[in-house]
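So this first bit is one chain, no partners, the form predicted on its own, shown in structure tokens.
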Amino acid sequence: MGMTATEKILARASRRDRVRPGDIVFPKPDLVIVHDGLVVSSKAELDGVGIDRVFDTDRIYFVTDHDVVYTSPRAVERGTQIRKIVKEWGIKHFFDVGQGGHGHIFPIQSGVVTPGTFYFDNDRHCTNAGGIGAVGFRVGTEIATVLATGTVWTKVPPTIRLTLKGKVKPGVFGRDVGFRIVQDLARRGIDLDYRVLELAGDLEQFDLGERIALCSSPTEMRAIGVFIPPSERILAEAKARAKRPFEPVFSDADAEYELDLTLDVSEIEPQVVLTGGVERGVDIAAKAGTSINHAFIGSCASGMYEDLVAAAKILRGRRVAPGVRLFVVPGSELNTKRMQTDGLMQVFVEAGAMVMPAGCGICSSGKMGPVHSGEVSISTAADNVVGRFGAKDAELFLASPATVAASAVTGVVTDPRDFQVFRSGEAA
């Protein structure tokens, strides 16, 4: 019996001719990374057991992204010590504020995680690495005991696979169709926990964002990973971009699968998830002309560059509506970057946007943009879950990026379509 890629990489990683679903193992990361809220509380850990230095200072990298722009003086605190930390550690790979972005999106799109990479991470949505067919395990505050030791016990997870079939309808986004692979587990009555879904089938219509925009849904839904295997073209995109040489991992024609599972894309309208939970969507149809009083697009799920571009598309020449603010959060400073080079950053701009520092921007708890009591708001942010974003009684539906765009528009929740606009290559 083979294995399928995620059980491949946990066995390279454990140093191990072979794992199956329920074996212990102790794999050993080709990186770390640890995000601001977690960096202070695992120092004061080690400390208190008299551990004064890190497992390796070339594998370890510390990421600014929830606390970006501080909001109270207890986020400048920590920021103060963050950086008394670095100095202390040796960190070698610190990203401050400004100088990387979204901690699960610029390693991937600088080229420091690359297809059949492992790695740890404190924050679970560290299942984008399975975009570009790469796995990241989150661990949570355990993440102190991979500081300390380079590793930690972990447990291979059963993979359900399901086969995609199809070719998604013009105008409609991987988003849409990450919306709906949960919904259909979830009246299946499909568990996630602990579970890695592995993606098969029709997968080259896909680009990278949208790739790591299907990775984002299923997380929500307790899934522990979620793999992509790479295509040709994402494998070469990771070439031109890698910092090491690496080998792309791809299950084993007869590996095992908890599930085999099957979704055709081709009848999938663009989706509107109702405030609670990513399993919550309906066909946009359902909530268009709904009024809106804020939009966000940007998160780990959709801050990706060609997430980007398409809300560009429709905001190019336009105007946010009166009464609708819309903010705009770049995945990483190489997306700022890029976003001033094409002219996306004068589209924004001019829409009457405001284009905030990369990071997660208003997913972050709504630290920053939050909503008021009886707000309805659109984003594009990880998650829904009553009260994330400020107010317990604000509506806060998810969509796609072009969606998001499309409502802040007009001012009510709109169809992408109306405004001619589609996918990369599409027409309609």
Second form
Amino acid sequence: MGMTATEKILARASRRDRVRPGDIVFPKPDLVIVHDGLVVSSKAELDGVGIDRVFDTDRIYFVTDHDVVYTSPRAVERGTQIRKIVKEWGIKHFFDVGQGGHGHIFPIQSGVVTPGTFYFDNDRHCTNAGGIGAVGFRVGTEIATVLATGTVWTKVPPTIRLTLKGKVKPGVFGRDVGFRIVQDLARRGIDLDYRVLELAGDLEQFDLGERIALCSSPTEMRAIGVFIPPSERILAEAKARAKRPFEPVFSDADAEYELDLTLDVSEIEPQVVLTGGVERGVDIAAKAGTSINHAFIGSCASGMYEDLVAAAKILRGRRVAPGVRLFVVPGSELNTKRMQTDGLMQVFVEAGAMVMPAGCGICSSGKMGPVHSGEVSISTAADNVVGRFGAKDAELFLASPATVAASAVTGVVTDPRDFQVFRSGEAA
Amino acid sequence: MSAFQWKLAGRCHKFGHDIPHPGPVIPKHLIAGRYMDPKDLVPHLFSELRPGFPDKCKPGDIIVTGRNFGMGPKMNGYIAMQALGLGLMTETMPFLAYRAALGVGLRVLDTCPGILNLVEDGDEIECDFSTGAFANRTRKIQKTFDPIPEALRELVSLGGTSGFLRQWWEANRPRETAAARA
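For comparison with the form predicted on its own, please write out the form predicted together with its partner chain.
What follows is the entire complex, opening with the chain shown before.
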């Protein structure tokens, strides 16, 4: 019996010929990523034991994405502490405020996370790695153990394969497909807890931005990983950016899956996810026309350059509706720079959107740009549990970047197809 | 490691299905406030579901639950269980909850299918967490579940992550550092 791609990557990192679901392994990561929320507590934990060093100053990346503009005195103090810790430990890859951006986006865009990479991260959204054919495993506060020892116990997860069939309609994006996937899995009572969801089938149609978006919603349903086998196009892009040589990894033809499912994507409509969880998606017709107050494009789920392009296609030459505030949060500083050279920045500014520093943006607990009681928000946030970014009685709809942009322009939930916007790569 | 007590014997504290960690296991404000000291947590263990629970249990007792116990990745409730000397057996628990429980050194079996049918609250039960051997002495039932995996027994026997790190550092601390400190 063969192995899935995730099993192969875990086996390689664990210096084993093969691993099987349920095995406990101690993988040696190619890199470790820690965000601004866990650096100080990890340091305190290791100080408490007397550990005064990290396992490898060159393989550790400290990123700043959860509170990049320091929205509280405590955050300012934390920033100071982080910079001190970076010096004490000699961390070589430190991305301070205003540098790098979202830790689940810029490492992919800058060729640090490449196809086949295995890494540990404190945050669950490291599943984004699957969008480029890599594996990132979330270990929460046990990232401190990884920082000290270079590994932590890891249970090899089972994999569920989902074959996507057909071509999505124009105006329907990877994010919509992701919403629909989890809606279907929830309806069928399929639990993703600590499973890898591997996608197969007609994947060629999804660019890197959409692949990242596809990784998001299953993660909110507790998947430990989403794996999308990289296409020729993705591999060529990755090769152009890669900081070091890489070897893409694919599942064996006789790999074992816990479940083998299919989904016809050709019938999917643009989705609007109702407040309370990513699996609560409905076709946009059910909510079209609902007034909105708050709109946000960004987050680990939809902060890739491709997402910004999709939104800009609608916003170009148009204005955000009166009474609506639109926040645009590029996933990375690379995106911000490119927006300036490509003219996208001008499109957003002239539309009346507020372009914010790269990072998690509003999705990080609404530290910036929260919603008020009774308001209706439509956004590309990773999640929309009650109170995720502001008042507990606010509506938090989720949708694709195109749907959010279209809604911001009209002031009501709007089908992006009303603006004749097609998928990236296709004629508008 | 041989001195570690893998077998617990005591009363069964039976709970149902789908009990989330924030709230029912331990009050939300203690999680949000990042309380990690057992003395702050123990008095509030299961306070929403069974007021006075900590006074009704003794070391060796085992909490037995149904499916999906302890939703959420936090460890506060398990710190309280560990401080009280309790064990935990669930029909299922989300992986991150299991990981959090092991991280504080709790003796826990997360996959005990059908165990709710084998016990009633107050039964005298025992479990060897290193072999999975379970017995309900009140009802004369014996069954074997999957034990704590061998690769994780060191972590548990050392009292969880902090004990594990302490031992690791003892073994891996560079010599010159040790000499400099001496």
